[in-house]
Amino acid sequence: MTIDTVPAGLRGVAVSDTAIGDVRGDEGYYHYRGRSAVEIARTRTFDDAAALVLDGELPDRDPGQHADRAGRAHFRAELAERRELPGAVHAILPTLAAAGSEFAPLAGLRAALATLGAADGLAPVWGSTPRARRADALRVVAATPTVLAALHRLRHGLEPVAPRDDLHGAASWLHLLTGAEPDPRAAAAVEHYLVATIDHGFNASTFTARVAASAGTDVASAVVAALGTFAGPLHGGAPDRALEAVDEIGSPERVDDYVLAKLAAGDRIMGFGHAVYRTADPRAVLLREVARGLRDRPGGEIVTVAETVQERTEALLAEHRPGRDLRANVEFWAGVVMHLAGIPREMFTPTFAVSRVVGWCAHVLEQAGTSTIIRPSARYVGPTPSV
C-alpha cells in the first residue's frame, strides 16, 4: 500500500464527515447545523445554543407549542441535574486546585473529569446506546463549570459555591466563580462569547476529541484528551495573552512603536491572525460590539485603546506582511469582554473551556455513530532499517 503525501498539519484536508458545524473562512461565516452562529448569539441562550449542537435542534421557548420537541426549561432542567459532583471528585479538589506553583485550572479540569467519569461509572461509547451517550455528554457539560469554578475559589482560599437551579449560562458561570447575584449586563456579554465559541470546525481539540471516541472510549475520557490539546499555548490559550499585549502597549499613541518592533524581531502579535479565516473575524465583530456596549463601565476605556490597537495593527500587517491577511481574532477581543465583566485574567481560557466542551460532546456522539476508529500513516524519514 502507498502512503498519500497531504499538506503539513492536514490543512484543507477532510477526514471527516460532520452535520455539527461548519467554518467557511473565504467568507467570514460559520454555523451551527445550518444556522448563522453568530445570529444564534445574538439572539439565542447558551443553553439553547448547546441544546441545538447536541440535539440537533433549538428547543423552544414555549415547550407547549411543539408536543414532539423539548423545550429550553426541560433542557435546562436536565443540565442543572447534573452540576453536582461526587464525592469523589469533591474530595480531589483539594488538592489539584493548590498542585504547582502556578494555578494550572485545565490540568484541574482534566484529573477531575477522568475521576467523574470513574465514579459515575461511565460506559465506553462503543457499545453504548445513543440514550446514553447523550446522558454521558450532558453529565460532562453540566460539570465543567462546576469544577472550574470550584478549583478558581479554592485555589484564593474560597469555599466552592453550590450551583443555582434559577441560573443558567453566562449566570450561573459568573455566580458559581464569584459567589454573588450576577450582573445582568455582565452575564449578557458573556453569554454572547458562550454561544459564539461552542463549536468552530475541525479544530486541533475537536479533532482529537474525534480521534479519542473513534477508539470506542468513554464521553470523558475523549472530553479530556481534548483539554490536553486545547491547553496549548497555540490553541485555547491565547485570550489573556492578547489582553496583556493591549496592556503593555497601554495608550493609543505608543500602537505603532508595538506592532513595528514585533514585526522586526519577527515575533507574533497576541489576538490577530487566525488558521482559516481570510477576511474578518465573525466571532472578533460580534465581540467588538460586546465590548462597545460595556465601554460606561469602569475601566470601559480599554475599548477605545483596543479599537485603536485593532485598526493600526491591521494597517500595519497589511504593509508589512502583504497578502497575509492578517486581523482581529475571537481572543482579542474576548479578552476586552471577559475583562470587563469581571473575570480574572486566570479563568479566561477556562471560561473558553466552558463553553467548547459542548461542541467537543457533539463531535464524540457523532463519531461515536460510526465503527471506524481514526488510524492514519505516518511517512518514515528516518535511518534505512537493517535486514
Second form
Number of protein chains: 2
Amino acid sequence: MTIDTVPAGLRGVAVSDTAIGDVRGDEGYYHYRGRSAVEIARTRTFDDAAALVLDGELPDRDPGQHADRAGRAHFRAELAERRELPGAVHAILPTLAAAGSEFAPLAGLRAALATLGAADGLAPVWGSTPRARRADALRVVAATPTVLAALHRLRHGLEPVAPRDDLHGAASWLHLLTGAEPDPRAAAAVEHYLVATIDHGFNASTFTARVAASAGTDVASAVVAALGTFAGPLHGGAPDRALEAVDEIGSPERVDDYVLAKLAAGDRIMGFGHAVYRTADPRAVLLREVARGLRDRPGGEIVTVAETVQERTEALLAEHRPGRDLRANVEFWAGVVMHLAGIPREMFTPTFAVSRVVGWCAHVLEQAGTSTIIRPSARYVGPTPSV
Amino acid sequence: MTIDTVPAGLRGVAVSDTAIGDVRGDEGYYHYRGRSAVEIARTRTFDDAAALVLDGELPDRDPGQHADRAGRAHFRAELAERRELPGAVHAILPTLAAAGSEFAPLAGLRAALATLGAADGLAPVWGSTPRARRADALRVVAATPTVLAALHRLRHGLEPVAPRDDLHGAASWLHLLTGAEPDPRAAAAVEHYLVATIDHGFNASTFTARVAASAGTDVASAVVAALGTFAGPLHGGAPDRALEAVDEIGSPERVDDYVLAKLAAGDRIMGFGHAVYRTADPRAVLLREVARGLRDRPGGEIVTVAETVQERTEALLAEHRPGRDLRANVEFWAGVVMHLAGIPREMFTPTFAVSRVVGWCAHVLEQAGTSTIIRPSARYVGPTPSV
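Form predicted alone done, so how does the form predicted in complex with another copy of the chain look?
Below is the entire complex, every chain and molecule, led by the chain shown above.
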C-alpha cells in the first residue's frame, strides 16, 4: 500500500520526532533543546551551545550562582583533544587543496572526513554504544575546522597551523584560518554567527544526515552525506552570494534600480526570503545587531549600505511580490558580519559548515537511538511494463 | 501546518514520481524503465542495462533484426573513455588504501569521488544542462570500478592495473581486480548480478542521492552522500555476511541446529527476508540459477549446501515466524555467485556499489529535472521552550 498524497518535497510532513529543537516559522522563533537559540547566541559560547545541542543541556546551568564550571571545562577539553588530524588525513590534504574548483574547501572536507572515518576506525552507529557514538560525533565536530582551515591555507601556499588549546569556538577558527592572534571583537561577532546557525530544523542537509544514520552508518559517513546536500545551490547557506549583491549595489542610492531590474528579469534577490519564516528571520535580526557593533571598524560603512539595501529591498518586495513575506534572511547579514570579521569570502560557507556540523551530529545521535530505516516509496509514472 | 500522520520511516509514502523503475513487492517483480529487470539480466550486458536505466532506452532496440549497433558501441565508448582517474585521485589512493578499517574500500571510494568531483570541476546539477549532468553521471559510473579495484590492489601491495578498452561490465571489473584475463563464465555470472542490482526503488541510499540532488548539488556529491547511507549495516547489500552464515553452517545436516539456535536467540538470519518482497526475491531466484551453472567449478559444492540452507531455513522460518514471508534474498545467492566467480569477500559489497552507482546516478539525473527541494519537517517532542 502506498500513500501518495503527501506534498511535493515532503514540505510540512513530519518525518520524525526530535527533541533537538524547533523552528516556528510563523513566530520568527527557533530554539535548541527548548532554549531560544538567539538568546543562547547572545549569552553563550559556541562550546556551550554545542554541548546543549549535542548532550541536551548546557555544561553549567547557572553561571552566576556558584556555578560548577568543571562541566564546561570538561566539554571544551573533550573537543580540544580531538582537533588534531590523523596522519592519513594530513597526508591527503595537499592533494585535496590542489584539486581545486570553487567548491574545493567543502569537497575537500568530504574527502577528508571520509578518510578520517576510515583512519580512526569509526564504527557504524547501529550496534555501537551511545558513548562511542558521542565520542565519534565530537571527533567529527572538532576535526572539521582543522580540515577546512588547513585546506584554505594550503590552497594559498601557507602551512596549516596547529590548533591552540587555549582558543575555542570562533577564536580558534580565526586562528586556524589566519595563523594570527584572533581579534577579540571579530571573534565575538563570528561566535554569534556560529551559535545561531548550529541547527535549524529538518532542512535538506540535516535530513540527509538522518537518512544516512537511519541505515546505521558511522557518524563521519552521515556527515559526509549531509555535506553532499549542503553543497547544493538550492540548499541555502551561501552568505558570499548575498554579500556579492550588496557589493554590486555599492551605494544606498542604487538599491531601487538594482532591485527593480532583478524583479523585472524574474531573478531571485540573494539574501532575501526563507522557506520557513513568514516573519523576519530571527538570525538576521541578531546578526544585524552584531554587524552594527562593527560599524567603527575598517570598511564598516558597508553596514549602512546593507541597512539601506535591506529596508528598500523589503519595501520593494512587499510592493511587487505581495503576500510573499520576503525579508532579509540569515545569509544577508552573515555575509556582512564575516566580511567585517576578516573572513575571506570563499570561507563564508565553510564557516557555516563549522557550526552546522554540530547540528548534523546531534541529529545523527538522535536518529541512532531509533531503529527505523528511512525508506520511502515512489510513484512509478513511466511506460507500462511490457514483460 | 504540519502533516504528522505519515508512517515511521516514510514506509509506503510516495515522495516522488519516477520513470526509472518500480518494485512490486507483492508480485515478486521489479523493472527498469518498464522492462523486467530479471529478463534484462538474462539477455543483456551491464552496459546495455546501464544505458536503459540512465538514458531511458536500450542502446539498440532489436538486436536480431538489422540492429544498429552503433548505439551500443557509442555508449560503451562513452563509459570506457571515462574510466581513467584524474591525477589528484591517483595521488591520494595509496593513503586511502592504507587508512584501513574493514570499511576501507567504500570509505576510500567516498573520498576518491569527492576528490574527483573537485578535480574534474563537476558543476551543480541545478543550473547545468541535461547533457552536462549526464556526462558527469557517466564519469562517476565509469570511475567507480577503477577506484575500488585500485584501492583493493593497493591494500594488498599490488599496483593498480589500467582499464582495458576491450573489456566491459563484469569482465572489466574482474580484470581491474585481478590484473588477469577474466574467466568468461565467471564474468557472465557476475554480469547477471551487476545487471540485476542496478536499481531497486527508493531504498535509503537511493533516496539519499535524491535528497542531495534536490538541493542541486553535483552528481559526485550526491553519489558520495548515497554511499554514506549505503555503508550502514541496516541498508542491506552485504552479501559477505550471508555467505558467512553458509560457511558457518558448513554442511547440509547442520542447517536445522544453526537456524533454531538463531531463532531461539532472537537473532536475524543473514540473507533472509526483505523490506519489500512478500514473495521470493526475484533476484535471488535468478542468482540461484546462475550459481547452479557454476556447480562444476572448484568449490562448487557450496551450491548444494546453499540450496539446502535456503530450503530448510525458509521452512523453519515459515514455521517459527509465521506470516513474515521470510525467504532467501538477493544477498544470499549473490554471495555464492561472487565467491564462485573468484571475487574476494571484502569486495562483495564494493561489487554491489559498481552496479548500484548506475541507479543512484539515474535518480540524480531524474531529480535534477525537478526544482523541489526535499525538505521535510519534524515533530518537536522535547521540553517546552522556556524563553
